[in-house]
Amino acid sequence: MSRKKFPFYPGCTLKTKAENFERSGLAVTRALNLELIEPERWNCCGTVFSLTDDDLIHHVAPIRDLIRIEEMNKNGIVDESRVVVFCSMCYNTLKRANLRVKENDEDLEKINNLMYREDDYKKSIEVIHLMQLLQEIGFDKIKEKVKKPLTNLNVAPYYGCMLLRPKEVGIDDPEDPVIQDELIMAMGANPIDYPYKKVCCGSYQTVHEKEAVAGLTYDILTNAQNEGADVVITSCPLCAFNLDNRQKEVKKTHPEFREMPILYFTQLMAIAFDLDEKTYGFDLNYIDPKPILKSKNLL
């Protein structure tokens, strides 16, 4: 049976720090019969969202990714006007961009003519984050993909900001999210329900606050570890450099501080498709999941 083709936008960090997340998320989507292409000449979608209303430049990039979308449509190489994301910045930044033009053909007026050598964008794509395309496949159906069930493994899922705010592009309810809890049960895990799971990491603070963000790191991760989580998943970049590798400044105000290995829910789920342990990414792991995971026998 013939896959499936959607656009995907993999975004900048997915080339770099975060080759795992597209590594081991394109091997899932592979397993699950589905093609994702990238189109040719993406660019950065610009990161964050502005806010300042007159400040249209800033969505001049986004908005030139989505006609590179359509171009995909109209030459025939996806069968969907859907764009994937998965790194929850992006989805935010896409998302949002695009909801604003299809709201205001004044502002979207004004950006097509900024652009004059590009086509106008037409409003024919929509934004969705892979969770959501997993989501509408079926947990279900994922479940029956798994070959290595991930029991007794207790997974903490990580949602912070740009995935459930603001609501109108939230991928859930922003005060009780469950659909990582709904992945997670799919592979065969145990999902650890914790406050800290919609709190911010500290975003691009870590720059020039690292310690402000350490300090966001240890309550995440500790309250995380004191109600049994073994492993912490997300989907953004950022949040895991953030609950990753900021561990090692963690380390110097907190000794006595466990350390936690933080994983991208695609790498689990390779796991639980047994897939080939190159798609797992893990050199990429500031902290090494290798160790509890093996002691789960799952690896």
The other form holds:
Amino acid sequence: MSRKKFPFYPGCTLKTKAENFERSGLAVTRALNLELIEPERWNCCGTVFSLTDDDLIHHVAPIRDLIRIEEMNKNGIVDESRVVVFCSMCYNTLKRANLRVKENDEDLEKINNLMYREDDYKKSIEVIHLMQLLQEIGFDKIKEKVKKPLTNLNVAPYYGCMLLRPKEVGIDDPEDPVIQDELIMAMGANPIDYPYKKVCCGSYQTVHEKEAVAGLTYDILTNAQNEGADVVITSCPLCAFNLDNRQKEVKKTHPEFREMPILYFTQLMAIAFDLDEKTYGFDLNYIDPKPILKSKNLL
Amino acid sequence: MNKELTIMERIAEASKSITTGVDEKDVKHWVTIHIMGRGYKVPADLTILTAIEYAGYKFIKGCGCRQGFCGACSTVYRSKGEYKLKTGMACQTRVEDGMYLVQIPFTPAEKPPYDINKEEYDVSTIFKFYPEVARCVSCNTCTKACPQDLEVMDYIQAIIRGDFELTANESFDCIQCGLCAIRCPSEIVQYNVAQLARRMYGRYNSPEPKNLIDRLKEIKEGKFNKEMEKITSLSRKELEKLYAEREREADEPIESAEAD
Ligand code: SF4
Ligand code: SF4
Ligand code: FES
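Can I get the form predicted together with the partner chain as well, since the one above is the form predicted alone?
What follows is the entire complex, opening with the chain shown before.
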């Protein structure tokens, strides 16, 4: 069966600090018989969705990317008008910008006029997160692909803000999300429920307020550990950075703190699918996940 | 001419403004252009550069090759009745009737000193010297301004995600005219960023040319010292003779540039 071709928006971080997210994610989707194709030209999505009413210039970047996806469709490079995004931040920004112009013709006209060198955006694209695509494929189907069940591994799903809020773009119930729990169960691991899974990691405050973010990291991770978590999974490179790298600062204020690995959910899937070790990309994880995975006989 | 010209004099002669000696009665078509707000009647077939000279200005800065290569003669202008601000190289752009223009002989921009041998071949180096690249809003104004038709936004976007290869290739024909930078709402100095990217790409990503390494070794070992001494001791006449009689490959016929 030929692979179904989806347009894929990687985002800048997946090309640098979160290269292990892209590598493992593409390996996993390939294993699921999907082909994810990156546009030939693309730009940064803008990273944060601008909330200022008349600040249209900051929506130009995401809409330009959606125009690139429309071009891919027009040229028959992909079979789908739904663009798959891995990074939660990119997902949130692209999806909200898309919604805004779909609901506001005047905004779109202004943006199209500014980009007079491009074809107009025709509002034909939908933005979806990889997790939604997995849900659509069916977690039972994913279970069938699991060759090495993650037995005895206690996995705490971390959602942060971007996957759930605001409601219009959330991939699950913002109060009680379960989508990652289902994925964790499909991989044969134990999902850990803990109240801090939806608490903000501190986001970009990490640049100027390291200590405040380290405080949040401490709260979130100890909360997960108290419920028995071995590892935490996420789909946001910024959450991953804060939860992973800020453990260094946590150690300074809380010497008794037990460090724990933070993984992209695709890294765990690559293990469960028993894919080539090269696709795991643990070299980019700050806290080394190998010891805990070895202790569970997963490596 | 009875006096033999020096090389410098010959270059100066060749690049003399072509408007010298234009006789007004020979000019059939005239246009009026506004240089810094003041109107001048100039022959219609001049470039902006020569028209400015025709109007009586003398370039002591902001003019170099007169061939569209040096990037010195940046112009910003508006065509008659159009709202769009246009950009171009004065030596490559023909005057239009009713245009308003000004020369931009220099773009204010700081170029931080760096030693590429000491910098990490990573996007973090770009952000260290040019953190403002992160402000790019993908408006594409830079691309619209570029007289070299480069995809300026694309190369800035590429370097943001650490794609040195794409940035190096896309920016290869940049003539550092500065027009992108003066138009950028995010105050990015694209050409300096691209130069750093190209240098790093060249330093860290190009294979070491074996011929060059071997030849450098030969030079160090003094293989060519004798020959150099011989040449530098020749008189001018002998040197010219040697040059004229040198071994050289036959000139290739020039193919029509339009063919490709
Ligand atoms: S990239 Fe900028 S500096 Fe380089 S040629 Fe184009 S406009 Fe001029
Ligand atoms: S003009 Fe500046 S902000 Fe606009 S696309 Fe170019 S670099 Fe980005
Ligand atoms: S004078 Fe060199 S580009 Fe115009």
